[in-house]
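A single chain, nothing else alongside it, follows as structure tokens in the form predicted on its own.
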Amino acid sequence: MKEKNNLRKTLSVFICVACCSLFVSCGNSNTGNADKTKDNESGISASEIDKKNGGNNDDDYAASRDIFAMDTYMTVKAYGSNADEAVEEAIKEIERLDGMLSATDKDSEIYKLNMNQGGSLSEDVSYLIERSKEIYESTEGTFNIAIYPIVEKWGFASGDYNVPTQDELNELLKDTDFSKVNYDKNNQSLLYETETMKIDLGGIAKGYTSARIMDIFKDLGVTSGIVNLGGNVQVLGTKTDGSDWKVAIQDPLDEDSYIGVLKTHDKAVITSGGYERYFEKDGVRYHHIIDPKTGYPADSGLISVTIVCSDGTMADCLSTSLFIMGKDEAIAYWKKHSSEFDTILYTENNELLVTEGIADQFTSELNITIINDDK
């Protein structure tokens, strides 16, 4: 049985600072002190420039750090006089949320909720349950955090991959109705209706984490920064020269290539695709994005979906949801919510579709079909 878990995930970030370009890859981990990256044509580090200038109060001063968390490599980068503190606080927040939201860590809040069929919720988890419920209803059940028992059965939680029988899936589907996870907003608590129900916030956690990091940056006076949480990218402001950030959307058929580049600012850019994590058995590939209606990996005709949105939490949920929906339903959903997000859809027939709100900011060597909001 072949398996693949692509920790590089779905996006690479092209950051152009001063006269040179920096390619931020999540393939190199550095969990030491925040490092000062080389952001000038001569190759002198930002820290060396700072010493020559007598302090680190230059807006071009950069601090960055890599960390492995939430089963992926992450990069956090901030600019300005408070960049070091902002990056360190961001790393602390990643570690805090990772310990809280994991479905497999026995010390996490989610694991304990699943073992006890509910319980009291922290502020963070209460917020995420509420947002998950909103998206669940908005997508008519396509985004469903209660699908976790089926994810476990396929082996995507443990790495012990397995192809369930139809009878096994039919039985498990009975306990994946999110409406049966009773959320009490006033008391911030959950109660599962059956003992076998479990939830997993993996489809929303990274988006929420990137949004929290943006809050930390703003609180500390950072006006230019970027986070790449295993491909879940969110940017604050513009680059220090005032130009937009450039985010390259990975080619789902070739992890070393990309299908296009998006110029953006103050946005989350989050992509989902079946190529991120999968295994093969008897010549059939099974990926990790499960359709909650069938219990099988989604087979929608889409191989990559990118969401561009100011709300990282929403972008994370919708990238998965639209991938499951397929082209026609995804377009119909966008037209109902076009004021909230934009999207880039890539089909198994190599059709590249981009919504009109970002059409002028996205470039590709492929033919692009623009989706207009003609409602």
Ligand code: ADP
Second form
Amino acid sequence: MKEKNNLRKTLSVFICVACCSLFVSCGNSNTGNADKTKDNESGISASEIDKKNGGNNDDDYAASRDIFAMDTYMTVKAYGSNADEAVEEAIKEIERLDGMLSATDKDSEIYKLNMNQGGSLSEDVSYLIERSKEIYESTEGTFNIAIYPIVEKWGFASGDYNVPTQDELNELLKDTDFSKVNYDKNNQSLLYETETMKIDLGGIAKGYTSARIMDIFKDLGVTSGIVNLGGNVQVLGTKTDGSDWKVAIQDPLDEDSYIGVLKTHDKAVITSGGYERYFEKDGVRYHHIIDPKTGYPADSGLISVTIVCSDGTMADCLSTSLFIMGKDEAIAYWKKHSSEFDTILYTENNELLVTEGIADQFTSELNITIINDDK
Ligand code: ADP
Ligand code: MG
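Now that you have shown the form predicted on its own, what about the form predicted in complex with the ligand?
Below is the entire complex, every chain and molecule, led by the chain shown above.
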């Protein structure tokens, strides 16, 4: 059995998106631990900048840190006089949420809920359950955090991969009815109807984390920043020169290349693809995004779906959902919700489709089909 080297892949996604999203914005950007750099000024060290500016009170002053969390490489970058504190708080928040939301860490809230068939919820988990229910309903069950028994069966939780039989999957599918995970909003608690049910926030956690970081940045007076959580990007404001950020969308068929570049501000740009985590057996590739109708990795004809939206949490849920739906259903869903998000769809036939709201900001060497909301 062949397993994808997830670490290497994630790192290359990170480099691709980081380089492309920052290549205009950051000049001599330096993203080591707690590195600080003056952007757009080559050859000036941080200490020289401090001397020159009399401290870090310059709008162009940047702080940046990298961290490995939630099973992926992340980078956080903020600008302005509070950049250091903002980045430090963002890292603390990533660590807090990672500890809370992991489905495999025995100390996490989610692990304990799964062991005890429910329990009382923190504010964060309560919010995430509500949002998951909302998207579960609007996608008619496609986004389903109760899919976890199936994710586990395939080995995506442990790394101990195997291909289940259809009978095994059919049996487990009975335990994935999210409507049987009873959420009591007043008491902020969950109660699973059967012992074998389990939830997993892997399809929403990174989007929520990037959204939380944007709030932390704003609370600290930061008006320009970018986070890249394993290829899931969210940006605050514009670059310090007032121009849009540039976010590259990775080519799902070539980890060293990208299918296009989006100019954007104040948005989450979140991508789902079967290339992110998979294993191969007998020449067949099995990835980690599960179609709840079949229990199999989604095989919808879409190989990459990017959601562009001001709400990072929703963007994460929808990238997973539209990837499973496939082109026609994804377009129909977007037409119903076109005021809420935009999307970039890439098919196994190399068809690249972009919704009208971002068509002017997206450039690609490939032919682009613009999807209009003509209903
Ligand atoms: P990534 O986390 O790699 O960016 P996604 O956001 O698409 O990718 O989330 C995939 C993760 O979501 C899987 O690893 C699994 O934990 C979970 N998941 C898989 N299928 C579903 C589904 N149908 N609905 C909700 N979550 C899912
Ligand atoms: Mg997702």
